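This document opens with one chain alone, in structure tokens, the form predicted on its own.
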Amino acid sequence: MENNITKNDLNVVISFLKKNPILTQSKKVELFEKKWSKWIGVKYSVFVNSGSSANFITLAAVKNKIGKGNIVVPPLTWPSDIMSVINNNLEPNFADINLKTLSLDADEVIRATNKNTKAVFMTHAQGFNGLNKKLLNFLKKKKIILIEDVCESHGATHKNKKLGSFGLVSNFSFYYAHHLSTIEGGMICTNDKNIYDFCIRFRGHGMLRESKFKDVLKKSKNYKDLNEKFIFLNPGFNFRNNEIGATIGINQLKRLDRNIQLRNNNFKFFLKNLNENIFFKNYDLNGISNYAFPIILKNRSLIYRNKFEEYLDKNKIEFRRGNAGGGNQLRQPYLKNLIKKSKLNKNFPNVEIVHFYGYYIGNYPSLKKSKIKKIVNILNSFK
């Protein structure tokens, strides 16, 4: 990423600070939540301190609603998605991805579900849309909840409707390199009043007074032995964000649609010029909101791959092997003592391809066509 926090963003923050405002969560946070809800097309949004926090709170809210069960997740995702499932005493159930979208494959999800499956936690990777009619119809028929991780895919769509508005709950990250950045930050979105109420209370230590609803606040009468300002209705932590982050978010939202278009134009130009004899190019571009330039080598030799990485380093092209999260999470040490060995040893061919032979190169709105062309020429010249 380059200059995702612009001089204009900083000037807006400076103007805000000159008013000697409240800096902890207050009116700017509430305004940002309302504007984001309108942009996504949902009723409620909850601004938190990171996308990882959004993951954890969301799974806590889902657990509160469904009780015990298993959640289908991809092995190609960020660790916090899987750890949010585990830390809420739910069981992760893994399914392979589709190389065309780098997201969960519908047929693999269907195979992975069983009578104890309560939800599918879809990661919309790198700006691709992971949803399709077959998957949505299956979830509806089986009454399985959809949770969306849209951290890398702000503004991506399915059937012209924004991702993050399909699931019971959805999560966004506003980390520095993402489409919209509040430096650090995340958002939880939902149309469900009870889920929303749980999340805003969980974000604020579980305090009853964090609720926005009169019928919930009336519950204070049930706890006459407690100070009504300090009733902790459910477990929670301090996952709040602040007024400065919200101020940046509100300002960045003004240019988000334009930035997404620039990112998509960059990606299409990159793909058009990429050598299909060396690299996989058959991505599904419907509804994209590109995050980065994905690269998958067609030659599946580790010797070839290592030479390719040396070549990239030599030509000063920054890259990430394995894509988001470093590839197959089932190979990571943090999971070794947390899930059954039988799950660790399962083979997910497409995830393994990305793990060993997949990369991404950064994309951002100010990236010039001349620079993209230079990068592509270097990639295509590898022998």
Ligand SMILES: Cc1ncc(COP(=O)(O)O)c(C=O)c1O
Second form
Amino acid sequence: MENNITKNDLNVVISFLKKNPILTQSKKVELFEKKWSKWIGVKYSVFVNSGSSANFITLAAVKNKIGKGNIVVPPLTWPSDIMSVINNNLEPNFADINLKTLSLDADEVIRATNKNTKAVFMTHAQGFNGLNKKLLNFLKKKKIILIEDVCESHGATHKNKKLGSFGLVSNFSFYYAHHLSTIEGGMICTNDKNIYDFCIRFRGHGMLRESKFKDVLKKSKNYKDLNEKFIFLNPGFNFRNNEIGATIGINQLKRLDRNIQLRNNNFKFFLKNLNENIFFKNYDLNGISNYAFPIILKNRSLIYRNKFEEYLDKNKIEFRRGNAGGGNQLRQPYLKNLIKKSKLNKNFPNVEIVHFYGYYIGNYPSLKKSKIKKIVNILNSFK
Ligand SMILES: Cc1ncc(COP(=O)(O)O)c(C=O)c1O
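Now that you have shown the form predicted on its own, what about the form predicted in complex with this ligand?
Time for the whole complex; same chain goes first.
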């Protein structure tokens, strides 16, 4: 991967700093939130200090809305998606992915759903679109909430509409190699006033005065024994970002569409040249915004796989096995004492394929075709 923060971003920050501005959350954060909302196509956005914070606040808001219930999540995701469900006293229900999108499979979601299922927390993995008509119709019919994790897929679309604008709430990460990077950072998006209000307060210690709405602020009258500037209406923490992150974000938004195009061109070129006898190539490219090049070996032997990894190391091709979050989360130690033993069964064949035989290697806007060709030639020459 490559650092997405350019010299130009740094120069913009330097010019901003020369004005001796406020650096904690202020006007630039608000402006970035407005511009991001417009880019995604939602009413409200909340800029926070990471994608995992966005996950956690989102599940706190969903918990506040639904009370109890289970949430369908993929075992192939970032750990914070699952931890956010558990740490908000909700139950995860796992469902397998579709290899074509590396994201939750509609039929498997339907299979994993029961009468206590209140939401589906879709991770749009690696720039793929995890949504389709079947899934959206099912959720609508069953009145199940959709939450979208778009941390790896900024700008990906379903039916020409940006991901992150379909769910009740959606999350983005602006970490190092993501499509847009604010050093550290994340965004929560929604069209729902109550969810927005909850999230914006949760980000700021749960304080009433963080609200943007007069009808909410008026509630201070109900607490005559409290100073109206210090009413902690609901639990919360400090998940704020700052003016420097927002300044970088605003500047990067200007080149985001172009960067997405470059990343997609890179991926399509990579895939076109990849040998289909060795590697799975049947991805669904509709609406993609590629994050990294996914690779899945067709030969499912561990000896073969180990040799492949030695070969990559020898040829100095950096890789991550297991894709997002290192593969099957149900194999990770953090979950062992957190969920019922019966839920730890690893019977998700597609997730297991990616766990043992799936990889990603870096993609970034400045990656040259000649370098991609070189990488593909090395991959295709593996015997
Ligand atoms: C799908 C997904 N969700 C959440 C996160 C967490 O984001 P962050 O690293 O900004 O906390 C990541 C991290 O890259 C991710 O890939």
